[in-house]
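One chain comes next, on its own, written as structure tokens: the form predicted on its own.
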Amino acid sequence: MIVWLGCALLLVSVLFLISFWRMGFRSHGDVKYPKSLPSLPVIGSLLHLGNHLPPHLLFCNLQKKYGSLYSFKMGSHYVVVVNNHEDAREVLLKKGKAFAGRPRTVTTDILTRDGKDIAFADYSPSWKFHRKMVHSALCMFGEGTVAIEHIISREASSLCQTLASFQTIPLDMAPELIRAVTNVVCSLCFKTRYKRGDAEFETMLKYSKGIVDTVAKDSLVDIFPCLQIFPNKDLDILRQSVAARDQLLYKKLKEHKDAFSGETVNDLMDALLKAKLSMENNNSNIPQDVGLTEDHILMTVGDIFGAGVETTSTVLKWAVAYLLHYPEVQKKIQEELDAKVGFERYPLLSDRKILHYTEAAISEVLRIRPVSPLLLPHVALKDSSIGEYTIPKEARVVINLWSLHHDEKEWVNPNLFNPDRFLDKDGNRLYSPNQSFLPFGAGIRVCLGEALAKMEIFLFLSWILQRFTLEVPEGDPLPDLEGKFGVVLQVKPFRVIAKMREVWKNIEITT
């Protein structure tokens, strides 16, 4: 015990001394660092950060105090945010390859196994390697292609025809919708599919709600790793879903390898064996030390089908869940599908170039809820800067996405729920009215999936809205607008009723 007391005493001394020296050395000379919250040894400005409110509203609140770019410090890591478009546009676009670093936290070594998928990876030849080769890959079904169309297409379809069976029953469409991007992503990364109540499916649904609620949180075993030897009921669910996880991929790619003819390139596992392969027999111009191991295979698919299911999906629940609470957009985007489309076909990607109040709520949706509040932190690979302010090397770096679209000096009303504002004078689509609209973040750590999240997304709402109402049960309350923060702005659950819209009731259309 007298050993474990004296070993702790030592640790804390150690990191007084080395915020102590930290904090000096950001305080003296002539060098200019953002305005900061005041910070203590070991702990740094947690005292400051302990708020009932989500990280993005109380970051978006410190702007009032210290300004749109400020620090603190979250125990030893020194942390700066980003709340105006004009900074975000220069870490993102301006000086992407200095701050393309990720963090290495706890949680994200667990769900990553130290780094070696895409979204979490530090920037390396390894990363850009591997974004390449799922780049690649999804180009097979690029945008635009009949190939991405038709898998989106059946599953829309899929999906009305379970709504269909409903009718006046209510109904969580959160599993529909999950279970349908799902089928998308499958598609794409291993040639397959899950029909309703399918219990591989879940199960995923189960482990993927574990990692939802506990990585990338900022929890105190990320900023103090010293606490996971200690008991801790959020990283055994963690381990436990990632588990779960990973034994449904060593599946898959165990029937990718005996199926696999070296030849053939059918979905994005197929693209990085044969790469591996290649690699092995040094038959292709691929760098040795960009490692490409079966560990490499698995998380970078992991990586594209957990990221590519939850945003997705959850953008999806968001855009429901402001049609009930503005049923006079529902309405007039169900009169433009009426006048522009029809009722002698199904919607086609196509008609994205004409449907400007579809893709308007749609933008709006994204808007007002982005889906990643926060952008996943970035870190400065060297010294650099912000506007006038210097950013030392190792700093960590946090967009505040809700400020930037919430912001109003750049939005009229910003917590109005208004797709006009994403139209002009003649009604015509704007894609950005201003420079605020960061939805899928910008420059070299984009979204991977944006292409194929909008296609989506434009698919499975007008094909939804095309045939159904949508309305608040009788006696349910409208869904809650708030959300629940973690990796993505959960939606908390709320129920439906799909009603058939009548001059649909006798319409077939053969597909």
Ligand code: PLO
Second form
Amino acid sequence: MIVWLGCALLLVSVLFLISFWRMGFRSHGDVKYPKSLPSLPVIGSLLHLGNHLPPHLLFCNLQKKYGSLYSFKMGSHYVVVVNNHEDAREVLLKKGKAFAGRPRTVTTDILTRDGKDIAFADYSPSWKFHRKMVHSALCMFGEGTVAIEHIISREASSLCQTLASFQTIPLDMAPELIRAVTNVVCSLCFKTRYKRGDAEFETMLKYSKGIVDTVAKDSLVDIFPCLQIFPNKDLDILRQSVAARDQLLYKKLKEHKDAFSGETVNDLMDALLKAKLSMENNNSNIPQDVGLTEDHILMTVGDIFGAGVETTSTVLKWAVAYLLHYPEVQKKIQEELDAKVGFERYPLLSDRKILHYTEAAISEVLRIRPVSPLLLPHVALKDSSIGEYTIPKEARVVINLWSLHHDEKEWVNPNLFNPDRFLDKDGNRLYSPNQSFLPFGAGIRVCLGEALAKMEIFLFLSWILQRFTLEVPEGDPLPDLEGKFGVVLQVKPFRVIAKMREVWKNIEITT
Ligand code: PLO
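Form predicted on its own already given; the form predicted together with the named molecule follows:
Expanding to the full complex; the earlier chain stays at the top.
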């Protein structure tokens, strides 16, 4: 027995030494690999990552020991972490196509029916085609049309009415903000909207939380897929939430199919159905090998819907949390609104050109609390390089946006919320004061909803602040600013008092 134990120990130690040697000194001849954390067979570098910090902060801290580009093994996967803008831009822009892949993981496969969506799907001609199609559909129904301004303003107005009805009662704004942004994507995807308390909306809130809590956060099953065979509470929640989402999406698909004439395209779902029909009739120039199945339509709409809701509402929640911490910023935004929009009309999208401070404050929220602090992981589709380092095919590349947005070489006092850094000395807007700002990612995988999100954030915030001052209810703590890491950087719940501003109490604008 003791002999066996001794042999086993010896074997483990030899394996450990070999793998340590391989990972730590991965550099032969001209080929230079990024410095690596030590790793063990099977578990990889897990013991060196088992820190209490959330990954974006841990990866940021590891730079002190390993430099800004380093690697580690997550189970059997080789992962490279990028922490500066030069390398990030090389990966996303200069070599975008070489790094355009996505890893397949257990949780994202459950969410997307094995990658039939856009955000989590691996690079392929079919993916490229779907993405292009959704992009043009989004342009048709959203970005760039007056219709979208009308839709967002209608929701902003409804949101303000709800806030007004609470007067001095403390309110958790999160469900209200979520409903407002949900109604915008709902209008684009399905041409419908939800009233307060709508049962379908409540179902959606619940399943979306279930998904956000469990998907794509490098849980153990994503690292070691074989663990799926054991009971797993998170996977159960994910499967139940995905089933609830699918039920909702099927219902929408059926309603659209029943009503679809083949000609009039009212929303994104119609646009996808039309593309599918054209393909089946083979009467268009859509390539045959791209396969636009019903699953693709459902997953794509699920992506747009999920992304549109979770990301934009998260930014708005962060914005409110910061405005409560920095009332002087809130006051300056209100002064700008009073001076440039006044009291006889509501803010319009065209005001973005003149409301420099408001726009700067929004950029600062996106900098200080990026919704997706590690973006989504990229995969090298072929042998490539970052700077002087070789990156082998299939390496996973994580862009640590948090490090870029908090880089002390690029930002003065990066932990300070200071919209002025996005303004020049004359108060004019600087779109990006330096290169280390990529809140929507960049390149071939850049966020599809960037323009839509910017319109929504601007209109919702300016409508709210024009009429209300947001305050922390007496006795409540200030909102937590750390957040909870997941597929988005979530904001912990907090309450607000939305006090109608004195000047607005007697004003009624007719629209
Ligand atoms: C949010 C929960 C939804 O129920 C499903 C969903 C779909 C698309 C995901 C989104 C979730 C989270 C934010 C993601 C988005 C695609 C792109 C976006 C990951 C999981 C980001 C930030 O990259």
